[in-house]
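Single chain ahead, by itself, as structure tokens, in the form predicted on its own.
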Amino acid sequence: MKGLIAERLLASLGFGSRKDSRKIIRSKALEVDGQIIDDPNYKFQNKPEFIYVYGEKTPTIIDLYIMLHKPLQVECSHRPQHHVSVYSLLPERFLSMKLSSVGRLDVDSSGLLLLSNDGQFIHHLESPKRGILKRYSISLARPFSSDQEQALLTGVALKGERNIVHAKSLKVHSPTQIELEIGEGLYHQVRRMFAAVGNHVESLQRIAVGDLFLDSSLSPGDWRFLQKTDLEKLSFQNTKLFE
């Protein structure tokens, strides 16, 4: 990004329009490498790794790839109806950068949620052809039987769905604690699958997407940027991201 103009950089990072960005810069709120930048047309020879806006350290990441530990009672929607939006847990400027969740977790489910503004990345993870699995940790209301296990592995019919769905893998940790992998991302799929075999999900946490597991250092509501190794676990590459 040689010759990058200051106001364009701020706008690309979600600080508003070019006009908004000019106001920020002229108010002397932009600092780079200890230098106050007050000229909106200031040209960076190379994109700085970080900038400070109103004293807040901001990485100059334009392509967003984010891991969030979704809490319970939070909606994966830009227009929540009954609970707070998951996007309220992230910097407001990300909304201007067209951030979206990769699939959803319902309000009664928690765990790993990936978000991005890269349509190619979202399609990569959501496309059934890629075969990227989602892994869940599940607590059941009633003991899990061998017949239920066999039914889930063989496949069950869900109301309103054309195709039979089945667990790609299943681990029984205790009579009521199950770990399950699925390939689809249908509405309330895991809960509906267990209901179809006569059980009931009491709690549900997504713990992995592909080979990428929820970071154990993230408390509910916390988030971090994905690193190169994270993207590799998802079999995705962005050659420009880590130059």
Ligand code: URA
The other form holds:
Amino acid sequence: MKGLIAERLLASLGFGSRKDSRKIIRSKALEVDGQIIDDPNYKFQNKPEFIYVYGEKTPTIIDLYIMLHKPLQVECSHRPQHHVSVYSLLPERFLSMKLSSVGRLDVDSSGLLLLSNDGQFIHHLESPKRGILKRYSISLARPFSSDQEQALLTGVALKGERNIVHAKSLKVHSPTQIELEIGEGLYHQVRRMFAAVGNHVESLQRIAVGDLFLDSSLSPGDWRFLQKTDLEKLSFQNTKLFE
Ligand code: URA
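Which structure goes with the form predicted together with the named molecule, now that we have seen the form predicted on its own?
Next comes the full complex, and the chain you just saw is listed first.
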């Protein structure tokens, strides 16, 4: 009879080797639809949408889409140089699942970081042609002038970049508290844009990508899986994930 074997399912989701997965199952840590499954050879006739492993709800899809509230002093790299890696904030079993961040945030920046192992999703969000907007909340060292505002909206040249970049939208909440949207994701772009007009960014937080805002229930370092409605806000669909 055809079916999906429990130990194989856990191994495919990054819970370790088949042997590791057998151990997990035998320790009664696998629960599906309210039932503990302690037989590693248990056959699912249909792949369950979610399983619980050590009580943690885990989607059974291989495509992962994650929202992380990136804290300060954490590097968006698998091989960090001076600080811990963002990947160390995620469960260890994700490490084998080839996750990448979608657009990096500097060590000194915090906020919304999306991570995925779906190349199409990453391309969708990073493609300059689509120009999906990233929104930042910024504290400045010096009062923001209307000349600076005008220059950022008109466009500034950044050293080493071919094209002029400009703010797609800009809100001034107070003389030193600004919100701005950009379409690109160039290296240190926001800091360089403010430096180019003679100001200095003191703190920078990404608060949205497209129409998807950082979930206010996530504290720095917390993460959650993206839901169907989140992907819709990014104009992205994965029919395998949510039927
Ligand atoms: N722009 C920056 O300068 N830094 C970031 O982390 C993101 C955008």
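Rigid core (definition): largest C-alpha set, two forms, superposition within 1.5 Å. These numbers come from a predicted model, not from an experiment. Positions refer to the first chain, counted from 1.
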{"query": "Rigid-part membership shared by Gln189 and Val172 between the two forms", "finding": "yes"}
{"query": "Rotational displacement of the smaller rigid part between the two forms, which moves against the larger, in degrees", "finding": "24"}
{"query": "Core-aligned Cα shift of Pro59 between the two forms, given in Å", "finding": "3.5"}
